[in-house]
Amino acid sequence: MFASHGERLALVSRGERVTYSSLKERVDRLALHLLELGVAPLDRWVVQLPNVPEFVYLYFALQRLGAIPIMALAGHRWNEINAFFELSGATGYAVSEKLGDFDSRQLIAPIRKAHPGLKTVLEAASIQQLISREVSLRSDRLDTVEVDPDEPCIMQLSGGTTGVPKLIPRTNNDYVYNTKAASAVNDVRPDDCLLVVLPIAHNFPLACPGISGFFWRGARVVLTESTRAADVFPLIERELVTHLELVPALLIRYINEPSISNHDLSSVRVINTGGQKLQPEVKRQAESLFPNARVQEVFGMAEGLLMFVRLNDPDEVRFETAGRPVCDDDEIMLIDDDRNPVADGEVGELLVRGPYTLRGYYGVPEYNARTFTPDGFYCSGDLMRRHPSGNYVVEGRKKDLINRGGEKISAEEIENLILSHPAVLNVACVPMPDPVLGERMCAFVIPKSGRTLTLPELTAFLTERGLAKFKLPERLELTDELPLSKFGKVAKNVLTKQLAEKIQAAP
């Protein structure tokens, strides 16, 4: 893929400009070197790398020899890390030296302790070190490596709604699929540049059409580890930037800032926004600022099924609808309660099967009995109705998550934590609404007799025990019982009734 766009510039990062030529030279440098290192078809690699250009080099290598890596964030710490080491037996670990605030050699020590079968760590700083080193294979050597198109080529993650995120296996085939049909709604030219904002582990950023789509098409992507507008506007500007893919959490953001008007952002041409519904409101804004932009809405998962509204769909549809799926062959199926299929316009839980969806979680039979039906359809949690149009509108979820503009948080993930707080009896996690983000955690907790809490307490109590910060509660109430369903269980549709309640009742 590479090879074929020669000196086109395909990647713009941290003031360097490198072209087709020169990406390819320095994977397939970073892929040898890798060889040397014992790396082998489907090793696995927990790869916890932010949007810099060491990500790229190494995930194209990996894929180059066949090797899997699994898709952390650079926000995971101990409880996830660990749980995918675990879970998948991973031999190589790719990790910057600082996530945030955060130093990685804290995680390092106690990962290489609990797993012995960890042989090769690799900092941003030690790929770039074996980039810029010879090699003493032959470059030929590369094309001796057999790459079975059905294996997996990337593990991605689950927003998980029973503990930590589950691993998802995509295969070559389903992959490649993924990013061309992307691409083929997404009107990608060569002469296009992507800007990537949200962390590019995420499968949006990464091949909804992503770095892989406009790769692909020989076009260019720039990368940015900051989201403030700041930094953003300029960017837009300078390297005339055509196609955002944002959650709406950080459209409304931009589209808020008061500077907006003082940068030319009139080479954007299409905004993509995923991860949560988009309110039209907010799609004819950003339109309005966004003078030459349509606002394109996609909703995808990393388990396979893509919907993307359509650039030509009339503009009502654009703007009330996420779009229809973008291969012919996705069978979508929206069913009750009781499994049966619901009336065109009726709301229900949407079931999908199709050729680069996913057959079932990587490691986890018993879960992936209840999440499949017999007949292979994956049951997503997803509420929707189908639009006159054809297209599909998002209408909530049954999975017990909370959406924090866009990153899933499991619920359940999260009370087991608290739960072992010595002060906690009980404890039920729920989203409170809100305008930016969409929503936020609140923890209800039922503290033990004579114990009480507070938020501060809660928070250095979870992150002590490694959870990653994004999914702290930002809102403790403390209660003397939680409501319960007809069945026995913590009914929190009640609660989150309740405190959106308090919330507008709040002066």
Ligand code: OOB
Contents of the next structure:
Amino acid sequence: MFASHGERLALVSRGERVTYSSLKERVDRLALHLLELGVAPLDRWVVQLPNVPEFVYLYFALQRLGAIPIMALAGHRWNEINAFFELSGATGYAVSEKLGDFDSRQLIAPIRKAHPGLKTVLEAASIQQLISREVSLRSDRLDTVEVDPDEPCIMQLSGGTTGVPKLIPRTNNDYVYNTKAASAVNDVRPDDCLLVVLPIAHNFPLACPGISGFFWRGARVVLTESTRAADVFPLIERELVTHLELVPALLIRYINEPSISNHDLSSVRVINTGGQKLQPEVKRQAESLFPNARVQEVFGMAEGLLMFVRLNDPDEVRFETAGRPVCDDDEIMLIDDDRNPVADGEVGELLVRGPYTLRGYYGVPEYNARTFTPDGFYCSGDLMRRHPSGNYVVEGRKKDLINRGGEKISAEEIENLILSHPAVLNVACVPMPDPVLGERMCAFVIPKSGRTLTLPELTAFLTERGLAKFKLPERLELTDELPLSKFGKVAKNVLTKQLAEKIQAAP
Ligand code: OOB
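If the one shown is the form predicted on its own, what is the structure of the form predicted together with the named molecule?
Now the complete complex, all chains and molecules, led by this one.
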């Protein structure tokens, strides 16, 4: 993939400018060192690197060897990383020395202890050292590695709705197809430039079309570790960025930044947003502040299916809908509670089957039996309706998660942890509306008799248990009882409504 673009500029990161031929050399050299260390096809590696060049080198080196990176986020802590090792039996761990203000050595030692099968740990600096060190194997050794195109090439993480995270195996064939199809509808040209602001390991900036799609077309990729407008705007100006991939929360932040008018943002042609619904009004505002840009919404999922609004859709379709599938062979069904297809234009749950959508989560047959129909459709838990244009409109969701600025948090995972607090009798976590992040998490807690609990006490307890910070509840409501549905389940829709009313009355 890199060889055909020679001396063109591929990657700009931390002030360094790397051409395609140099990128190929670095990736090959790292792959040879990994081969020497015994890395073999289908080995699993937990990769926890932020938007740094070492991520790019390692990701493509593992691809070259047919090994399977598991895409952890920099914000994950013991609770998540330990679960990925347990689920995958990974033999490698690549982690940045610093994860924000957290020293990753606090994770490495206990992970090593708990997982004796872990053979290799690489920090970002050791990745650089390997690349600069001479390698004894000849480069044609790489051509002898046989990669089966139908085997997984990556495991993405599911937003998940149960207590345990889920791993999504994506195969070489499906992920390459995913990348190519996304770069076609995203109008990526060889002279274009993508600025990666979102966490690079996420499916969106990695392959929708993301860095993979931009490299595929011989275009340029610029990485930034900071999401602040004060860093992002000057980068756009200096590097003549043409494409941005954002979640709504970031776009809303940028267009409300007073300094936006001091910058020349005219190079930006396409702003993709996904992960959460984007209001038409925000799209209009963004297009007036980025004078040459079109906002193109993406409805995507780590599980596969990608819908994109087309850049030449009429404005009202572009503003009102979340797009349509990128592939003619994506089969979409919208069904009602009795599992019958809804009438055209009615709201139903989105079911999907198609060439690049997963056939099952890794190692969880019972969960798969519930989440897929017998004929292989994935039940997404998203509620949608078909727009007369043929595009789709997102109308909500049935799944029990909180969508915090595009980051999905399983309510059940957090509830299970909160239940282990000695002062807690019962708990239900629900989304509360937020103007920028879309949603934040609120925990409704019934304390044990004679006990009480504050939000700081609760978050300190969860942090001590190694929960990622972005998953902490941001509001606590103490209550004597939780409303129940007629089946005896906690009626979360009642709680969500109560909370929204309470916030509106006293924000
Ligand atoms: C992306 O992937 P995930 O796996 O983090 O989340 C998938 C879920 C969808 O099932 C849906 O609930 C929600 O995120 N979602 C949207 C949306 N795009 C995703 N909800 C409303 N409007 C949208 N435009 O989030 C993702 C993966 C690839 C590309 C873009 C986003």
